[in-house]
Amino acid sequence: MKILKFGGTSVANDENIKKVKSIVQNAPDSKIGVVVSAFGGVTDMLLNSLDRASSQNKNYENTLNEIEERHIAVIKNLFPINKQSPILSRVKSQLNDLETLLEGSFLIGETTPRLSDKVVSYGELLSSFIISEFFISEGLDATLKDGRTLIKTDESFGNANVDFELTYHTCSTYFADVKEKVTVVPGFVSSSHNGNATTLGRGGSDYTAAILAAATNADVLEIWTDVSGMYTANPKLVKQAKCVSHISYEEAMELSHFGAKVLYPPTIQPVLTKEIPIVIKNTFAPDEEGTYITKNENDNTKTVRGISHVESITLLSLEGSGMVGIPGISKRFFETLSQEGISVVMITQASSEHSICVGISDKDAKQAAIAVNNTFEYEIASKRIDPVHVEQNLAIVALVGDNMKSHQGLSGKMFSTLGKNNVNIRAIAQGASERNISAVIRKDDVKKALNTLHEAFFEENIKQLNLFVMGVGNVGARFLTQIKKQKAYLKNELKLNIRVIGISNSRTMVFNEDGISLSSWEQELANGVKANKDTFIDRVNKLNYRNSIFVDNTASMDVAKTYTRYLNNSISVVTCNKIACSSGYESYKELKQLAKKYSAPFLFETNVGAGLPIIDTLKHLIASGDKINKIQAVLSGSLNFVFNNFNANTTFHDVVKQAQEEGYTEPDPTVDLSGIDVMRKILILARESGYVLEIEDIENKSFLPEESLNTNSNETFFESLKKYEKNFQLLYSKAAAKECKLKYVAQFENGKASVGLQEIPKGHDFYNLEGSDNIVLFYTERYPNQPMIIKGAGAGADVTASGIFADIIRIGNF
């Protein structure tokens, strides 16, 4: 004997309800029991007609009007025209005494709850009648049974109280003497010892075919949905999340309990005690394997088997001094949500007594707010008991596993992965088997959680990154290109899955929540909306995704200043612009706390040499104890491209502008010639070194001339260096005279800083620097005499974009 289920999706259309009859089919030759739910959301829509009716609002017969038309319609579209009219007689005179429930309820201006049963118990018993003349009339052997007639119950009208001894003694009899292979059973209903229509509650078909396959003890009970089983996580919110082949009976229960809708934890209970195993399989893919739900196996390599949650919840705190050592407020508060008929979905107690926390539906917290400030009334008078406290538009996450007991670190792995994410946690509860430790959070982090959680948990320490980029000129644009290159590569190796979520540029910017494609970004950023870089971090900040990362490839000082924005919600910052990190030091320390106080990382190694890793061995230096003394420093490779490439036979003019014209420079080249650059870098560096500089402290030896430096276009600039062309070979034929070279030299040293242009003889570190590389020299308390020397290209925009990609590298190690 095999029991099969299927949900108001599976049975919705013509078309579904043929792919049933194929299941059905094809099922082995025993006998079947058939439990079918309403029509999809025809429940719900007889639902609101007799509320509308109830209301004396009219409109009633429009919902039963559309009822009966979809009714209608899917007869015709199943049965030939000639076998159409005693179905079509038999759905209407339902119909029709449907009808006259309904202008009763409309007459009198009201409802009961034993009306309520009676007139939504016509879902399944219409969609029943209609698969049942199917079958039959596709040749199966098919009959009718009535399920009210198996299924006895008291008369708590709209969540019955089943009579087990009795409905077990009904349905064995029953299918024990029922000659035909198929019948086909309505789930939901059943009646009461007076006859009385009753409904099961909220999954009651689920109910009816356990209550069926452990009256008939059935080999099975399949329960056919429209997903392929139970998943690790809710598949509509994280595309990764994986079927789940086998758990437990508690597992599932849990799950189910937790958001889980393919199953409906009482649904569990008759075939748990017989040990009658469980299928949830997908209708609409029947091959797949789906979820096989039994005893627990005892497989202690299994861990956390999914993770779910419920939203809608409010947590409604009692606290106060006057709680402690008193006994009895326990009860009296739970006692006062259970007189009000509220359900308590969590429960968590401070150890000292001196709050209670309980986790509750939305819908029902008014109620239980005043109810409970009722009860303790005296005590909140009296100043011992605060008035209860409502937190609302929160949510539940779960980790569920029947053998996470026996493994360590769980929950801490659980909470530490939540707060790297910025997703603060309201309460926590974990029973006794720990086969379910739960977290309250805001609703609106709900998405984030589950996506979090199920990276950590479930897939393969993949970790997945999210980046925000906001500048695709020369340096974005080589940026994305690189991204797009290693995309596989990172995956496979490095176990980083990187997506451009939202790319930005001074005119337009776009989004894409699945992903921007990294072949067509032009494309989709040329069809974006206007550029605004506040709207940007409001989209940033709803999508609220898990390792969200802002990437300024900019040289903007207004989005400089949007920093603080992203640390503060916990999104990680990557930039090669410098403006943040050399404007005034109180800005600069902000936001190297914001980023500790949020786990949120601040990179901008390509601040100082572009892709060249200064920064970060200047940060390993320091952490190992090691103290900086001086630092010599060729650090523009805007200017080193210049000095290097300017003689006799060239014009200063003409080399910075092909300086510029390669991409060696800023867009506005005066900020590389003016040593502003040169200011700000090594500025950096003393900082990250641990010292407290402004910009202003740093001495600036210019070579331009004061007209040059106080030019307000490039064009004026370059026209200005053309006029001063002797000055600049002069410079030149200076320095070649002592056999020497020009480079710009940046020092610090006793906490002080300069900049400028200096001859470099043969023999120093600096006079052999070709190209526009860079180098840095670190005299520390362990390199005294022979500095540690880093050296190399030190602009450009693919080495640049190459440090911003090590950056975010470095933060999907983090």
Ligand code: ASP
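Rigid core (definition): largest C-alpha set, two forms, superposition within 1.5 Å. Just so it is clear, the structure is predicted and the values come from calculations on it, not from any experiment. Numbering follows the first chain given and starts at 1. Compared with the form predicted together with the ligand:
Superposed on the core, the two forms differ at N96: its CA moves 2 Å or more between the two forms. Annotation for H71: C-alpha shift of 2 angstroms or more between the two forms, rigid core superposed. Taking 2 Å as the criterion, F646 does not count as shifted between the two forms: its C-alpha moves by less than this amount when the rigid core is aligned.
What would the structure be for the form predicted together with the ligand, given that what you showed me was the form predicted alone?
Next up is only this chain, free of partner chains and other molecules.
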């Protein structure tokens, strides 16, 4: 004897029902019980139509019509025309009875749990009838048996308790006598001793099947559904989840209790005592192995077997000084909940002796709060206990595994993983069996929590980084090209899986939750929606992905102003935009503090020296206890390019123009030539060295005439350069006469910074600085005379992009 159960999706339409038929037809030659659910979605529709009818909303008729159309369409597609009419007439007559019930509820404007069970049972009654008729018409040796005559319960409508003795007796007698090979049984429905329709709770068809399996001592219970087994996490929320091939009854029970909907929790009990294996199989991929649920075979190698979650949880806490040392408070608290029929999903560790805290379903919250407040009315009135505290919109995530008890450090790892992603934990609990550790978190954090936990416990340390890139000009575009090229290497060697989820330029923006293709991002962006910084942030926050990184490749003040909003939500920021770090000290400090508070790195290596590891080196020096005494540097790749190429045979104007055209200057070249860019860089280095400094504190000995400095467009600026060509030639010839080269130098010493053009003599470290290179000399306590030197290309889109890339990898290793 075998019991096969097919869920809602497996029987949702005629095509799926044909698949079910093949599976049943191909089953080995023994008696088979086939338990079926209502057609997918019909149970919800039935409840919805009763809800509308009882609130005297005429629209219940629309839902009823939809239900009718669904069933009639299936019949018309499954049966040849000449066989349809008896089936149609039986279904229509049942639907008429259903209509009468709903009409009644509409007229009196009321419903009862008893009526609700009667109404909702039509889903399974109709589906089982149609499916059994289809089996027969296809030549299977099949019959239909009404589940209400097999499964007997009390009258706890909506979630009835089974009378196992009577039920096992009726079932075993029936199956011993039945002649047909296949018996189709509606799941979920049952009846009370008084003959009223009852149901076994949402998802209860699994339970029906388990009861039949236990009653008949079946060899196996097969649960056929829309996924290929029990996964390490809900595969609809965690794409990387893996199917678990073997799992113990207890682990499966624990996972289903904490929300793995693939199995209705009570299902396991009846088969467990008889050690009947459960196999979870996929109706749409019947060749896949599926999951075997059996007695614990003690595979000690696996600690965490799965991660599950329950949504819509409310925390109920009772607190007050009057609770300390008074016996019986928790007894009264739990008794109250039990009398109200409210089930407690978890009891959490109380932070102090005078509080009790439980997790219950959202739908019970209101009723529970009223009942508990009533019970403790006297204590509340005398201010010994506070009115019950209700916190909604929460969820539970749970790690489950038989062998978790013998391993230390799992809860530490769980909480630090969540903490690093700023998932706030409201309460924690560990079952006495130590088979689960559960945490209550915000509902909005569920997807992120499941994915980070899955990454930490199941994915061999592969870490996913989710990038949101703003600005795809020179630097941004190169950056995306570099990621594309390096993606496979990073995944294989560094175990980093980099995905670009959002891209924006100043015109449009685009998001793709599966990752934007790095081969066709330009097209995707061109077809995107109108760019908007606020909606961009909202979207990033809403997606709430783990390891989210905002990458700013712009030079925009407005974008820099948005960093706090990212960091505040634990989203890291990587930027080559210098504005944030070089504006007021307070806001620089705030960004640093936010980064620390929310464990979201704020990295800006490319603010100084493009891809050169200047800031990172500085950080390491300071972290290891060194102290910066003096910094001397040529920090403008643009100015170095200009002064290296400028001589008696060229004009200053032409060289600057060339620098601009080759991408060595900022879009507005005065930012470089006025020295402001270098001021910002030395300011950042001074701040990173631990000094409090403002841009106004930096002395700037500008070599540009006032008039050039004050131009308001690139054109007028270049005009003025032409006009003052003589001045520039003079600067050159003076230096040349002394065999010196002109270098734009930044300096920081004794807490003071300055920038300006200097004549550098032969033999100086700066003298031979080529092209657009940068150089920094750090004089520190450990490097007092011979400075630590960092030198190399300090400008250009490619090196800047690679510097941003390096920051991303730093976050990956964080």
